[in-house]
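Heads up, the chain below is alone and in the form predicted alone; it's given as structure tokens.
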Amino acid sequence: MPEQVVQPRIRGFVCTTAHPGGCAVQVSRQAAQVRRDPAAWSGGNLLVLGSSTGYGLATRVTGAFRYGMSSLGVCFERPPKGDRTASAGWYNTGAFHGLTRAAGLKAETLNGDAFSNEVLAQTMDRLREGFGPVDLLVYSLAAPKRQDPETGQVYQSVLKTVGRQLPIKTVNLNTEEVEEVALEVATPQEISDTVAVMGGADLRRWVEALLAAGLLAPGARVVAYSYLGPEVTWPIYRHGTIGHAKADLEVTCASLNETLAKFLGGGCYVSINKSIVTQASAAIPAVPLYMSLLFDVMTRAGTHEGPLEQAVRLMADHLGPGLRPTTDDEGRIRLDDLEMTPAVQAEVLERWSKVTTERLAEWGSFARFQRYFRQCFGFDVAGVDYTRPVETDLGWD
């Protein structure tokens, strides 16, 4: 079809569109910023779920040009119909797919539901047919619901707390207002179920399949991303729903990390990651409104990181050929470290007891928010052109 201007169409955590040369511009900028000469690569099989945006997508470039890894990812992606753009993810992907066979690098993916039997058995199949055992498998699945494969129940996750309702201060996506917003009391079912959608089932099916069939390698590592937060997010997150969903997963790890270790000298590890913006936590009350708080914390004390760096902390500090991650006393690796230091809490805290739309306005956080917003879309990229039509209805090769 003909080239089209594309500019965002937002309203919310909701971007409907996506700009395929923003998202190639800043995926070719992550390859450069990770990029080391072929010959330090360390090879090795990386498999990363959920691999086209945020922490997947990063640690997938990373893994690419950081370590000269061969990459197999799973992710859900629209692609382009008509005058419809693509979604990020899906061009996020094919940019990548041109950056590694520049670069001499094996890079395939599969678009489809990896909640789903037959995905894992495609994945599988192109494991053994392409690429062989795994030596690096990243967890890193984001979806509102999930269809048990066996037997066809879907479950709907929900973002609400857990016991009594609470109120919760955030910002208003569509009003830029800070506000207080009363959180809904979830039900048992709904624990449940939100539970089953974002706990530790479908990582323990992957791991046991993929052991099951020799698709791990000796020594292999498995690593799942979460996040815990301060205590100002814990009633919608770590005492919500969400943070009942993330206890699972870490009990699923550690028991894994013994399966792992035993059968193949390898682990399983929860990493608790920084917060960065993507539309899943645009979509959790009181986050906005922190992480707007929280950038401008970390910008200033020059410890602020995004998805790349953090994917880059993990691979160099915990995960690259040759080390053992160091773990707290759960066991869980932690990236947020820098993000969870007193001096910036306390400073995060101080404004958050102060702020008003006003200030929010003043302290200029939320236009940061904002823009890291659209930037997961492909807006607002430096160095691109808006006004000029471009081709949006890529696929990959």
Given for the second form:
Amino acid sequence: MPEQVVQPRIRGFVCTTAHPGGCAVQVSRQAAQVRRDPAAWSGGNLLVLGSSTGYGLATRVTGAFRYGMSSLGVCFERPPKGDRTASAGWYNTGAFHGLTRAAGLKAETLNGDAFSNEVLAQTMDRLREGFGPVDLLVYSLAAPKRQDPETGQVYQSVLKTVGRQLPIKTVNLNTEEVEEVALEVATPQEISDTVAVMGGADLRRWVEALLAAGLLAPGARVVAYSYLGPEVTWPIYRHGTIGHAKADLEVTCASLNETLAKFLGGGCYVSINKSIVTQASAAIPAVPLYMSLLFDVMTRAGTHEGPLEQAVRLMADHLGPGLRPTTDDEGRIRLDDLEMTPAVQAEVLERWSKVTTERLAEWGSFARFQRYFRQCFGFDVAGVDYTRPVETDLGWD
Ligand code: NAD
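The form predicted in complex with nicotinamide-adenine-dinucleotide (NAD) is what I need now, so please give it after the form predicted alone.
Complete assembly follows, chain above in first position.
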């Protein structure tokens, strides 16, 4: 395939192209930002489920370049085909492999459905043959559907509210207008289907299989990512279908925590992270508007963080060598502490109540959300010449 000029093709919260050069520059900048001298590396084995974008990628980069961890990643990305670009996570992973190879770090990635028994079996084979038991398992999947590997039943997740219909403020990503929309109310079936996709069942399957196979190291930690957020987003998030799924994930983690403590002296934790722009979060109504306001307020407060800063804090304060996680009363790691400070939330709430289409533009915050969104796909990255043709037919090795 000849080289081609790649431009973003965006509709709402979907971008169907990705720029290999922009993705590579970003991964390389992430690695440089966290990198420590190899003399300070503690090593160990890291398994990341959902390793190619967002929080999973940031944690993998941090584990590798800050701690020298060998990493096995699992993701579900679209390879390039003809003149169609690959998905961003594909290019990110290729770039990550290039950087780890140059640094002498071990890294492999399996591209396939993490919910399937085949990918679980392949992962266990690679651990047995190439890595050894896992010290840290990061569960960072964000998926719209899941096929139960035992029954074959396919569950679709939905983003709906639970209980009664409520209006919620949001920004229309196509018209760029602030508007109120009525959230649809989920049926009991839709709630349980969303729990089946994004709840704890699949995490339990992974942890129990790895434990039974002797592929979790003594003291192994497991961390699964979640979000709580402020009250203005609760109708869609915390009190919505996704919130029900995350509540199930928390219950699962608490029970797996007991199992891991008993058998390995390890632990299983939910980490409540800050809101960041990713393919997954951009799709949730109201959340892009909230993030637009939040980022501006947190930047002014000097506390704004992206996924990498969050991953660095997770390791430095909670999961790094010799550390015990500090948790809230419900056993959760809180990386959303800076987002949820009363001063930040009061300012965001004030803006939320006043925000209109004109004010959003005036505060400049939505432009920032859009830039972060384009960057998820390798666009709008400083230093990349987007007028130049690039090779899109790239693989991994
Ligand atoms: P993301 O869309 O950037 O990443 C999702 C990852 O899952 C990708 O690596 C993708 O390849 C992988 N994936 C999806 N389906 C898969 C499948 N069937 N098999 C294998 N891999 C699959 O999402 P994100 O926003 O980084 O979310 C990751 C986790 O962090 C989620 O649990 C999310 O709820 C949580 N979280 C996100 C935010 C946020 O604001 N983005 C905040 C707090 C917590």
